[in-house]
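Only one chain is shown below, in structure tokens, and it's the form predicted alone.
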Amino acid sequence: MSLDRRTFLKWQAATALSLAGSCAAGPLSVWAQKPPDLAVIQGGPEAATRAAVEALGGMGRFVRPGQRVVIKPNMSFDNPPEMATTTHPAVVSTLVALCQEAGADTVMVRDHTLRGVEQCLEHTGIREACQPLSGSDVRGVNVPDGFAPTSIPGATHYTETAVMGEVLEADVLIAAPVAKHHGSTGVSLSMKGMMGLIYNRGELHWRYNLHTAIADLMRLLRADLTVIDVTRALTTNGPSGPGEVKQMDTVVASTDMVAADAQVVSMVPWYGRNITPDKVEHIRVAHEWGLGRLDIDNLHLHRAAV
């Protein structure tokens, strides 16, 4: 992944598409078309996928033919998808169909599993469910091999880490978590997850503070397209449960990980009561920096049941 060229590229793009929006309706007509910030679908988790990318302008928005994509889900436990823990199997499968509908080269699901790699493969259901789509490839990586050192550009405080090679190559990455409490940072969603892509994730708990890393770190891995599963929450004693375990039946999906997260936080009823975003420290701190926004009730949300 070339996070200079997917810049480029994203500037390109819209760019492009302002000056003939421009050219062909005016501004108020290219405002109306735009496509909303966050996307919030009540329902199954492979419609509600589907709606929630469709919502955002669909899936060829973010893949174009040809392209590498690496889609970033929970399955750090080896724990079946009915606690909460990992991203439920439904969600990830149709995050790979609708990649390769938009006619992605590879779609790789990826992850630094915090347990065995085939029991957390095995039990989470997610290599199953990927199985029956041709060309899709769900591993594991926990080797230090797999992993590149690579500087982090404009961090402030977490200056450099080791990489997984696979997302440093890849064109595009989605991030697919699923929503859970985490006894040290509140929840773990979309800006916490990104910490299964680095090699010693370890070292943000004891040598950084972890808000402000966890904040640093997605300015190197800032997905192109969340998307997060909340058909299900686990409430408390996460991340790796068991926990108390919420039925939502909801996605949400967003181009901004920052207003995703805070979307999910201001949804759910962490640990019996409700929160706002900026109760959150990482969430805060990445919108201070100007890396997303977590005021949600100035973005433009798209609501729908499917």
Second form
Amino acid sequence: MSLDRRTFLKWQAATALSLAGSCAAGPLSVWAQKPPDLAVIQGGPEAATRAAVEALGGMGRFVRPGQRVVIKPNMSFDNPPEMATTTHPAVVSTLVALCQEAGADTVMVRDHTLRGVEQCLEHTGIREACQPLSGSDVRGVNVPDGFAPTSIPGATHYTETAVMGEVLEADVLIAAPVAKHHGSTGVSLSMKGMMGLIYNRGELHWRYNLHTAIADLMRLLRADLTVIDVTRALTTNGPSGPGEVKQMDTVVASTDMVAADAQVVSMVPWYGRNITPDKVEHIRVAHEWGLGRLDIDNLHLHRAAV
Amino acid sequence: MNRIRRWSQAGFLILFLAGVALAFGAFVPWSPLAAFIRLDPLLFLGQAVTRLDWPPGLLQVGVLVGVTLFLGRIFCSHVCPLGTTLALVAWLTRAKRGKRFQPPETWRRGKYVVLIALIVAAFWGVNLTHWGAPLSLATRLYALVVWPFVQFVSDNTVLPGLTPPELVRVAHSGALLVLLGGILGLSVLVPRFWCRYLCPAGALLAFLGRWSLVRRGVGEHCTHCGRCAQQCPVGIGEDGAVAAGECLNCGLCVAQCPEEVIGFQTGGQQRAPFWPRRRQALGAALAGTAAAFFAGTGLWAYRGEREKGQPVAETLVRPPGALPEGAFLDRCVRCGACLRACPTNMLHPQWGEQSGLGAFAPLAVARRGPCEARCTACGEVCPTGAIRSLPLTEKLWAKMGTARLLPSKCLAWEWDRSCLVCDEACPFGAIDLRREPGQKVAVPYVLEDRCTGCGACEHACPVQGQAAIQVTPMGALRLDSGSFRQRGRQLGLDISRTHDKDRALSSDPHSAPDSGQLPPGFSS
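And the form predicted in complex with its partner chain, for comparison with the form predicted alone?
In what comes next, the whole complex appears, and the chain from above leads the way.
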């Protein structure tokens, strides 16, 4: 299964390259320009999400007709959206709609929830928000049956884990976390969020080094598109809250999980302070390993308001 | 008559099984299980005698007494789910040839002996009626043995997905199996052995039934062919006569009689009822006293809080809203309805932790599952009010205990590992992560006033084996009346799903260091 996914990723990278190549050679159009590395859009959850994906080249760049998509929001807690411990329902439902508009065959919203599945689906508002979109499929998977043992290519210590089977079979993976503080990893954004697609999270705390393991997990679960909900941010006492919630009205999107996370770290006042991305160990490690870039100042950033 | 009986038995058994099936999570309000359990006259009597008050179920038991005085032990033959189960067992294992073992008639006194022993124990303040009450036994059988077994089989064979995703497990299933297997097994040897010779609720109804208006009568033209005796579930004699109170008024014999002389009418003649001899009755009373003594006085038996010389068992965490321990043990009829209803499989039957006093009573085992903050199922399904049925706002304040951190096991305290799973899991913000001098990572503290003892932390703790954070009964709120919320506030508790931000920040000054040090989780 993992082989399928890896093969697919390679294939996709090749397609993206050739697509980019053909675009560059083609006549003048909006797409002739190289899309930005990062999109930072101010606005309401739905409008900003749409604009952020649009700025990166539109959902059609990531999702082709007939493909199977997994969207991984944070819906691990049975808290209401105001607490900023889970992704804003409108951000998730907008992503589902965009995937459907791009012709996706199946759009699965998945998380291995920390609290009871039913409670989480109900109280985060995510299931309700997605309900009007026919064909959307919002579920929590907490039982071992839903996960398949998989090796993590290139990892040195954290070399294998059981990953949600539907993710391994999917064509496209979209990370859609909320911006929040995390007491043991600094922040919980797209990279940390991938722990919601594996079964045994406990061993990351006791068997492995949590920070390097999160970076290693990214080798296997690298999102094709990352859309971070910074409409409001939990700046203290994360990941479960209750803590201070700061209204930010922003959505950040990138094809680079590390860059997206680094951007959010740098723009949110954690505990009222400016903290640079290199203070988050898993981001720093991922950058050092070349899995993404935290030097956001050197990246092409598209900023807009809608 | 037989058709009516069969329909009645089938109907009540199906209703009962539906009750067991529905007593789960969100379906609890529709489950007839609690109403069913309240039908048991012995459970009612046991609670009434132990507590000297009127337990819930007066209406049901009143109707049952009325019906019994009119129609005899019709409950045993038409309604009782355990009786129907035992009849089914006897039917499925019926011998093709030859006669089964027929115990001496005097064994029928056995059920009175059991009844007297249980009532005497209740007089001493120790309610042990659940050991023999048929509705308790039936619920325990179906909810704690049959259902997990069916789930186990379906999960591992043909029907995965039909049952809840995680297999229900029940502590001390061996003890349950011995008790219930014994009762079922005896029914294979002798049909309805339990109902004839042992069932104390049957004894109670037999005692009333001897005066019943409608009785079995045999006409003058009886040829003593013995066909009725072959069919009779309670083993009447070859002569076709039956002792008062022993007949279940099932009517099987009526259809069998070639002379058509058997009938149920008012004032039918029956033989003298069975009653234990004086020595047997005295022996039973003594046995009840001894049982009460042994159950109620062991070192780990604890009655009320902080009585001299009676330590509180460390693991004795009860479901939220459980009455104060003494009253709880009197009221709890060990039916297992709450164990069935608990959606996280947190509740498990207790065994010898309290000298047998608490046997089969529900214990909250956090390592198995946390108490869902939004669930009130156990209280709703409890037929006796041993666990109070509370609205959600009250239930949150029904503190089950307090989490205690064991730093020597903790990944953050002892192993310098980045871990905050307890904090993450806690729905009440009762775990505070602080930077401590000499500690490489932020370490957890329990804010006791916010902790409800739900065990989400203990359940989620990634430490192998026993968790590094465990719920203890310390600080549990056990109120038999009044508002948990009000009392909790008086005691300075601060239980909330959404702490307002000022308090959340002010109460954990260590987590936001003002100078130099980074907030928890960041590293330089």
